[in-house]
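Below, in structure tokens: the form predicted on its own, a single chain.
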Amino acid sequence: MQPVDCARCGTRVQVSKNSAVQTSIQWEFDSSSCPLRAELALGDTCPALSDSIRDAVLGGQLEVASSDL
């Protein structure tokens, strides 16, 4: 797992990308530290955090275990 900070609010999570479609997120703190989390449906991921994870992959800061990108 690798750390990724949300570009919107700065919340840090640990992320593992095992493929282009599979992402595991582990919150360093309670997920309520995300200001948008309370507005989302149960199980939804904050779109700003998703964008930050995507940007980390595209920028080479986050490795993807599989090469199916």
Contents of the next structure:
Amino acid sequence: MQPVDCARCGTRVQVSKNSAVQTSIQWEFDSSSCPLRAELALGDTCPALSDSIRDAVLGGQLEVASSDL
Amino acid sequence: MTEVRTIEAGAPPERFARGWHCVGLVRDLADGKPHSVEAFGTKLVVWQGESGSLNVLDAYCRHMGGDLSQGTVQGENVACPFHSWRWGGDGKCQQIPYARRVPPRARTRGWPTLVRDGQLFVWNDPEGNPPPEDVTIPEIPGYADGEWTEWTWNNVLVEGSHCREIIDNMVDMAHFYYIHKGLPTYFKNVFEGHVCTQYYAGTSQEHAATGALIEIGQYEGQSTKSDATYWGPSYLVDKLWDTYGDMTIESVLITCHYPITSNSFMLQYGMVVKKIAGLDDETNAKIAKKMTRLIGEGFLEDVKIWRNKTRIDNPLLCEEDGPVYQLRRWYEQFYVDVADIQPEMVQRFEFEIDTTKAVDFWQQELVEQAAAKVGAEA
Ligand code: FES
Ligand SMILES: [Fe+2]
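What would the structure be for the form predicted together with its partner chain, given that what you showed me was the form predicted on its own?
Let's see the whole complex now, leading with the same chain.
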């Protein structure tokens, strides 16, 4: 997993992606640091964090690669 | 030499999960008679006192071991069938009709209870602490106002398996195709705190077999959307939207269980359906019954698998499998003392599966099967 910082709130999460669609996000705590959390359903990924992950992939900081199985 | 993978079966935990466990419907338990529930390695007695409150105690009478669930309800208390000691819902012996006084130590184990939308819950905690305020069971919006049908409810006794098997279903994308005749197109899990969610969207295999385009949200025929959340270790609330053409049926499916021993559990499933405007209650109830029957058939397929499979602590996963290890890490929090809950058991974790390859393969398989069937009939 690699660290990704949310561009909106600065929360650091650990992310891995084994395809364009597949994403694993490990938070360090609960999600209360996310300012959008209150408006989101439990299972929704924060859209700002999703954008940050997408940008990390586009910028080459986050590699999309097969996970070690 | 290539190494062969070895299964580590492990052993089921000896303790029972901390949390609220649904033991059944109020309408089945609140009839003025004591009921027996074998759970948590012992037997419980459930009864409704004359004031209307539901009580749960250990069933084995602390006097000489009589089974209170075979006794009678006397006012607020339950009377033991052996020597008629009267026990109150707080666990205290209130009266011994033939004795001058009740021994001050005449106290048995009482179980905290909760009633929600017509269901009775019992709190289990091996450490003996009361339920925390923030660990509760949500209400179904509109249930109290009669917007939903009455509960359908069924029990299935599962022997020879620990209840972790049913928890594994939460992350098991592929089994929805092979076991439950679904075709998942979207699948995501989120774990946080004592809550675990599965987001699912898919279509029916019949629909996929027509070769129709089945990208997410583009099923013309039939689709299912499901948001399923475990509130604690044993109570799954699954909000379902089943769409047939231009009609969508909204329902809430409960799948819950309580452990009997570390190697058996009582699986229960029940459903309420949002009443469809324009249909009378009887017709709405019929829809609920039919949907429950179909779901029940699905559970029996699960049970068949569990009966024959081995326990496995080290599943071997592919990239299209869900996060089994993280799920079990989450589940572990209910089996340790509160002081021993590790951050990784409760930290938020999100996992979305890429279903592209699976959906392509499954649809092709279904289309070929359908063609072969037509060929055989011709
Ligand atoms: S064993 Fe219950 S009253 Fe004696
Ligand atoms: Fe299943």
